[in-house]
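A lone chain, given as C-alpha cells: the form predicted on its own.
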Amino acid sequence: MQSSLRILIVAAEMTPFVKTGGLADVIGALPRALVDAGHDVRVVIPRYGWIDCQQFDLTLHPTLLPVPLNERVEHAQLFLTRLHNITVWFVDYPAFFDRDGVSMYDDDDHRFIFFCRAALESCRQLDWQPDVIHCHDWHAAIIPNWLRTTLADDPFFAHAASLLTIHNLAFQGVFGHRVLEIAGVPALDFAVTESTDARNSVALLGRGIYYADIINTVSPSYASEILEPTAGAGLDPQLRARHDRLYGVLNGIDGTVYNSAADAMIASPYTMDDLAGKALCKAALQRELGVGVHADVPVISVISRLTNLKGYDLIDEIIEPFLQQQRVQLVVMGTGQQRFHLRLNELRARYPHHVAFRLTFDEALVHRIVAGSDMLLMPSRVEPCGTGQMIAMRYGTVPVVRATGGLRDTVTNYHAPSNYGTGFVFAEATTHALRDAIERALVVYADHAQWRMLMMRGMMSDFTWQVAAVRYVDLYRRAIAARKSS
C-alpha cells in the first residue's frame, strides 16, 4: 500500500473564500477530493481584503512571517481555518491584497511573487514539509523556478517536488524583466515566450513550464492543442520541449453539489429510474423564464460568456430560423459582447415565448436552467476543459459541443445505428456545423425512446473529483520521482 502525500497547493482562488472563475471551483473541490483518499493537503492562497474572518472562522497565527526577497525582508501575517477537514492558510499583507479585485494590477507581479514566498515560508514557519508543491497558473509558476534554483540547496524544500497545473494557457503572467529581480532569479538564456518581445517582458508561467517536475493541463485534449502553434500561445516551443512530462487531466464536478435526486434548488428531484421531475422541472423553468409552457418545443441553453472564443457569434448567426419555425425556445444565461447582449433583447422582442434572456451570472438559476433544458449548446473555439457540459450530463440535459479540448474528451457523438453517445459533437467552428448538430439533435429529440436512452447515458457518466484525483496522486508521484531522479 502506497504512503500518504503531504500535497501544499498555491493558487489565487479559492472557493467559498473569492472566486473568478473555474480556478476558485478547482480549489475548492480537489483537495477535500484528496483528503477523502487519505492524504495531507494544505492550501494556501492571499487574504484579500473582503475575506472576513469571523465568516470563515479565520484564526491569526501569533507569529509575524518573514518574507524574504531580493536580500530584504518584509513581514506578513498568517491565518488559518479548517474547511471540509482542509486547512487552508492565508497570506495577509493588506499593502497588496487589501484591493477592490484579485488581479489586473500594475504591482502584480510584485504581488504574487510576494504571495508564492510567503506560501512558501508559510510551510517553514508551521514546521510542515511538503512532499509536493501543487503550484496553480501563472500566480504560483515562479515556485518551480526557485525550487530548482535558489532554493534547490534550502535543506527545507530539498526534497519537494513540483506540479504546475496550466488552466489556461493564454494567461501567462507576463510581466517586464523587473520580475527577476524582484523574485532574485537569473534571466534564462531563452526566450520564454513568442507572443511577446523577449527581449523586454518574461512569462512567469513559461518559467514554470522550464523548471516544474511535472506539467499538467486541465483535458488531455488540451493538452495535445497547446503543443501546436494555434493554440500554444506562444509557449508551445517550451511546451513541445518538455512533452514527456506534459499530461491532461480532467477537470471534475462536485457529486453532492449537482445531483438531480437531491438538489434543493430544482422544482423537482429526478433520477434515471423516475424522469418524471425532469418535465415538471422543464415547465416550471418555463413559467419562471415568462415562455410559453410547451412539453413537446426543446428548450435550448446557453450558460456562457457571450464571446466569440465561446463560439455565440456561431448561434447568433443561425438561430433566427429556429425561432421563427418554432421549433426550439432559447434561453440564455451571461454577459459578453454589447452586440450580442443587444441582439438577445431583440430576439426576446421578436419572440417573447419562445426567448429568454438573463444577463447576469446567478449560480442558483443555473440549476434550474440546466434542469428545466432539454439541451445545452457549448460551441466553443477554445475550450481547455469547461464543466458545463458535465454538469448538464448529471442532469439528463444533452451537450451539443464542438470537438476541441475538454468537450472532445467528455462527450460522444451520437451514432443511431448502434445507439451510442452522449451528446451531438461538431468539428468545426462554422455556423454550417452548428446547424447540422442542431438538426440531428432535434430529429433524436422526435424519437421519445432514443432520446430518454441518450440522456440516462449521459447521466450515468462520472466526472467527479474523485476520479481526478487518483489521476492527480499519480502525478504527484510522477513528480517525486522526477525530483529525486534529477
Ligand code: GLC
Contents of the next structure:
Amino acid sequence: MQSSLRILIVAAEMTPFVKTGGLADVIGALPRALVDAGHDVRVVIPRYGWIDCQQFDLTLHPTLLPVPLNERVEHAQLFLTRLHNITVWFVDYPAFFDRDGVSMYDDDDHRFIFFCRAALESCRQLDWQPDVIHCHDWHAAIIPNWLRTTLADDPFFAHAASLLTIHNLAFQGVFGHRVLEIAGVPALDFAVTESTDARNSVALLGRGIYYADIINTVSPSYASEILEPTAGAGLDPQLRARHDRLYGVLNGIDGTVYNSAADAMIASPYTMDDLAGKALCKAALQRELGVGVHADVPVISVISRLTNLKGYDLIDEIIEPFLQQQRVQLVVMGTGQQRFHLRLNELRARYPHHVAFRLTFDEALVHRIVAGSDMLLMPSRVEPCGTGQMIAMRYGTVPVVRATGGLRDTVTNYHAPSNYGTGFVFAEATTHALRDAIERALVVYADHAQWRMLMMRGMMSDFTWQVAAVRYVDLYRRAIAARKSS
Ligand code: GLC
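Since the structure above is the form predicted on its own, I would like to see how the form predicted in complex with this ligand looks, so please show that one next.
The next block holds the full complex; its first chain is the one shown before.
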C-alpha cells in the first residue's frame, strides 16, 4: 500500500466561499475526492471580507501569523473551518482582502504574494508539514519559485514538492519588475521567462512553470495545445522547455451537485428512464424567462462569459436568422463584452418570444437553464477544460462545441450510421462551422428517437472527481520523486 500524502492546496477561490470562475469549483471538489482516497489535505484561500465567519463556522486561530516579506514582517490572522471533512485555512489581512472583488486591483502582485507567503507560514504555525504543495494559477505561482530559492535551505520546507496547475493560460499574473522586490527573488537570466507582453514585465505564472516540480493543465488536449504559440500565449517556449513535466488532467464535476434525479433546484427531477420531468423543466424555464412555452421549439442555451475567447462573437453573427424563422429559442446567461450585452438586448426586443437574456451569474439559474434546455452552445476559441458541457450531458442537454481543449476531450461528435456520439463537434472557429453544427443538431432534434438516444448517451457519461483524484495523486508522487532527485 502506498503511503497517504499531506497535500496543501493553495488557490484564490473555492466554492462555496468565493467563486468567479471554474477554478473555484475545482478547489471545492478535488480535496473531497483526495480525502476520500485517504489523504491528508489542507486548503488555503484568502479571507475576503464577505466570507461570513458565522455562516461557515470559521474560528480564529489564537496566535497572530507572522508573514515575512522582503525583510519586513507583517502579521496576518488565520481562520479555520471544516467543510465536508476538509480543513480550510483562511488568510485574514483586511488591508488586502476586505474588498469587493477577488482580483483586478493595482496591488494584486503584493496581495497574492503576501497570501502565498502567509499560506506557507500557516503550515509552520500549525506544525503541519506538507509533502506536496498544489499551487493553482498565477495567484499561487510564486511558491514553486520560493521553494527553489528563498526557502531552499529552510528545513521545514526542505522536502516539499510542488505541482502547478494551470487553469487558463490567458491569465498569467503579469506585473512590473517591482513584483520581484516584493517577492524577494532575483530576475531570471533569460528574457522569455519574464516577459510575455511589455518589456520589464514579469509573469508570475511563467515563474511557476519554470520552477514547479510538475506542471499540469485541466485537459490532455489543452496540455498539448499550449505548446504552440496560439494557445501558449507567450509562455509556449517555456512550456516546451519543460514539456517532459507537463501533464493534462481532466476536471470532474460534482455528481452530488449536478444530478438531474435529485436536484432540488429544478422544477421536476428526472432520470434517463423517465424523461417526463425534463419536459416539465423546459416548460417551467420558458415560463420563467417569458419566452413562448412550446415543447417542440428547441431551446439553445449559452452559459458563459460573453467574450471572443468563448466564441460569443460567432454566435452573435449567426443566430438572428434562426430566431427570425422561429426555429430556436435562445437563452443566454452571463456577462462580458458590452457590445454583446447591447446586441442581446436588441435581439430580445426584436424577438421577445424567442430570446431570453440574464446579465448575471446565478448558480441556481444554471441548474434550471441546463435542465430546461435542449442544447448548450460552447463555440470557445480556447477552453482549457470547461464544465458546462459535462453538466449539460448529465442533464440530457446536448452540447454543441468547438473541438478545443477539454471540449474535445469530453464531447464526441454525433455519427448517425453508427449511432455514436454525445454532441455536435466542429473544428474551425468560424461562423460557417458553427452554423453547420447547429443545422446538423436541428436535423437530429427533429428525429425524436435519435435525439433521445443522443441524450441518453450523454446522461450515461461519467465525469467524476474520483478519476481525476487518482491522476492528481499520481502527479503528486511524480512531483515528490522529482523533488528528491533534484
Ligand atoms: C478556467 C478555464 C476552464 C476550466 C476552469 C477549471 O476557468 O477557462 O476551461 O474548466 O478553469 O479548471
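What you see is a predicted model; the values in this text were computed from it and never measured. Numbering follows the first chain given and starts at 1.
Chemist: Rigid parts compared between these two forms: residue 233 grouped with residue 313?
Modeler: Taking the motion between these two forms as two rigid parts, residue 313 does not share its part with residue 233.
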